[in-house]
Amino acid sequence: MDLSLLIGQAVVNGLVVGLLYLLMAVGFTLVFGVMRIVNFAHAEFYMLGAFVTFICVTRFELPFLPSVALTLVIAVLVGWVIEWAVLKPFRHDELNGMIATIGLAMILQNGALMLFGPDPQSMPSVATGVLRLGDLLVPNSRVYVVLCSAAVLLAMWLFLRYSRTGRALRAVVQDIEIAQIQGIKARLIYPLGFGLGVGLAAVAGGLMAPLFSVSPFIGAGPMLKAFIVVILGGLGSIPGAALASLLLGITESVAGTFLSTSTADILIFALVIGMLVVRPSGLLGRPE
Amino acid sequence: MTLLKPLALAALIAFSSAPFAQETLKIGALVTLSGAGAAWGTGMQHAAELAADDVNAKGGLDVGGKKYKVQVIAYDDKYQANEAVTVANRLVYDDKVKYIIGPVGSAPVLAIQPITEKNQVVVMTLGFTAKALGTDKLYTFRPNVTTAEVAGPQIEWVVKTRNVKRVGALFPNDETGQQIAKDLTTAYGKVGADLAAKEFFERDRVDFVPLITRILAAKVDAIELDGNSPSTAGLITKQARELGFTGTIIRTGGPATQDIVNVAGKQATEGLLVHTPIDPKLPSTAAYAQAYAAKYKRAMNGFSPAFYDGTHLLFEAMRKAGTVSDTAKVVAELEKIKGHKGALGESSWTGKAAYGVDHQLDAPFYVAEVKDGQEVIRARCTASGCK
């Protein structure tokens, strides 16, 4: 393999983790720009929503796609259930809101792992063979999974742009008291933003869990990530999330193939350390 | 009047309860059960569950006249040395254990050792590196075959049988893996095959396919597992299948065939060389898989049976040495056995030539290929070689 294709592999590898660290991203960002909370939970969201695709596919034989969607309406009814019973009291008090959502995510980790057990369990492979860009490679299922993300992206967008629903949301995660002056009812904002947030990063677990596999512990790492990407990004800002996850994913793949995945993580460190001592509101995000 | 009463029934309490006396024998099982290393805790941990539960279905074990009724005591050292400190100075100073199943990892029973040498406390370990044993380190044992025994002969028999010259490999970026890539260089240098490819990553990463791209680069004929964790084994195989590498791919040590199998579906693991302990024909082994799938309601992992051996062997130590207190007779009486007749069958300790004493357990091994995600076994091994 010659280097400009060695490159070539490194950037479109990058590109597609990049697509799957904006899925987490996003939910995370939605999350903390609608209630002000860093939801230390989100991991377990994603790793319940592989659970629940992995439960579709598998015991009930239903297709992959409609077994993400039903991923997706699922989690956000326990998101909008989950923040109603528990997190209510803690909308914009970030210390106490970080606490209780802790909290939520050691029940949930240690409630599937009392449900399903430790051992990691995989499910097959959404499509099989390689797609040839030139003499560049990509497994078909990660340009399966990549579509899907980019869909439900598109879509995510497309209801935050256009939608009267939509635009309340935002206009929360602008100013709520404005928002509330122009007759917007919070109470069914926040409970919506949550379940959003938790939507996608379950939709991001179901997707993830044909190209991984699926156990009590996967969330840990894409939660990491969708972390770095939301500072890097700005809190709250879903194009610089979008940007950061690009930039992430490429720098971690480019930087894993030619030096080492050590080296790529010191240098997404370094990233994020020289970004917050410039620009400490992240590259879109406001300045609080 | 008024003391007869208490002091009559302090005597009934004191008399009726004399002949039945049973103390508890606590054994810490200090192993990974979480994260990717917990199929392995997982399985070590029922292992010392299983022989407990044997020996205390008999009235409790049998020592010097005492009954003991055995007790498993299991922490979660998550696979990280210093939690592995922590669990161990819980186990050794709060529940003082004087015997711990575990650890899983070689950083973690290095960083124990400390501990556990100085306070006597008897170790059966599943760290791979060559460190864990040694004349300095007299409490601690080895009930599994490791890299160090089991490379040579198999690396020359798949070799040998399957044509294979350059081999890429991905270890994980800790004492064990270093370790591994340090014996299969040797192993696979010394029966003309090359070693081509080294990726080193961290423990917790689930992408490998920058990684494996880069192996590719390197135009190898089979990619290497051995080191990793049952489920990250099968995520290599996985995604190395999806990248479209068709060559053989080699798991020289550690038996994690069902994990590997579980996340990377069958048709990805078909053909795939293995490593395992157990012949799961064997009449020992398979009553103690099905024993196991009883209770557990899920199948074994291939490390499981080493150390319900393990266990069965301190047991008899102790029954030996007259005493559960007394480490150091009990770790002489130990070093004693023969021929024990286990779940893997007969086995013994072995070990002076390479560590300075006997403490590594001696056991056939196999080579298997996997066949519509189950072992076939295709040769039988020794140290000496495999047929």
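Numbering follows the first chain given and starts at 1. In this text, the rigid core denotes the largest set of C-alpha atoms whose superposition between the two forms falls within 1.5 Å. As the structure is a prediction and not an experimental result, all values here were calculated from the model. Compared with the form predicted on its own:
- Shown in the overlay between the two forms, fitted on the rigid core, is a CA shift at E94 of 2 Å or greater.
- Here L259 counts as shifted, since its C-alpha moves by at least 2 Å between the two forms after the core is aligned.
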Contents of the next structure:
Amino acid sequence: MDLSLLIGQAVVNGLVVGLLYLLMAVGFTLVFGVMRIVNFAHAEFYMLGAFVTFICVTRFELPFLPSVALTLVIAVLVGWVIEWAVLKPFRHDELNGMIATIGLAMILQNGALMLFGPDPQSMPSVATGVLRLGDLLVPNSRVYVVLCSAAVLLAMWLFLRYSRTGRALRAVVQDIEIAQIQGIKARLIYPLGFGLGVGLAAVAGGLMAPLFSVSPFIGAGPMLKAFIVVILGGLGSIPGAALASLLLGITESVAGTFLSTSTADILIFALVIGMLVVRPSGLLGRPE
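Form predicted on its own, following the form predicted together with its partner chain:
Keep in mind that what follows is only the chain, not its partners or any molecules around it.
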């Protein structure tokens, strides 16, 4: 294959993976911004989202897109209930809140092991054929992922930017005390923020399901990459996370194509360390 064509193919694949990382990272950032806790169960919500979509498509024979939409609705409701039932006592106790999410992650992963077993399961491709972009060939299944990821991210941006509830959520993320002085009821924003964060992680898992195998252990890798995206982009900066996720996905894909997966991981961590040395606040983060 021609070298330029090989690079182009790797860049396209990197964009697909980068958008999945971005969905994870935005959800992770949202939960951290609202609750000030690192959600260690974020990877397990990604895994559960993959299983919900997998079951909808393979057991109930629902079309792929309605399955992903159903996964989003279920995940937001589950996240809302978990915040109210499990995390509510720790709303102003960040350390114990993070410990609670560790316990939650263990419960969810072991529960998935009991229900589905440890073996990876494959889901049939959601689309056949390829999209031709010049000399580049992109499988339609990956085009689906790009379009769905972009649609979910656009919907989230419009919600946060223009809706009254979204603006209230952003106000709590920026400064909860001032938000409460302005009359925003933070007790209603906490479960909403956690639910939306869980929903984004679950959608990322659901979109990933046709591309890779599904198992109780699939969340660890994407979670690590989402955490890197958050640090690289600047803590709390969604535009920074968008830029970092695409940079990370392309770097990973190109390096993995020409070198090896382990070399790609080394390059990514070198990139993060170099960025933190030059700009500790991240690409678009604000200095403290």
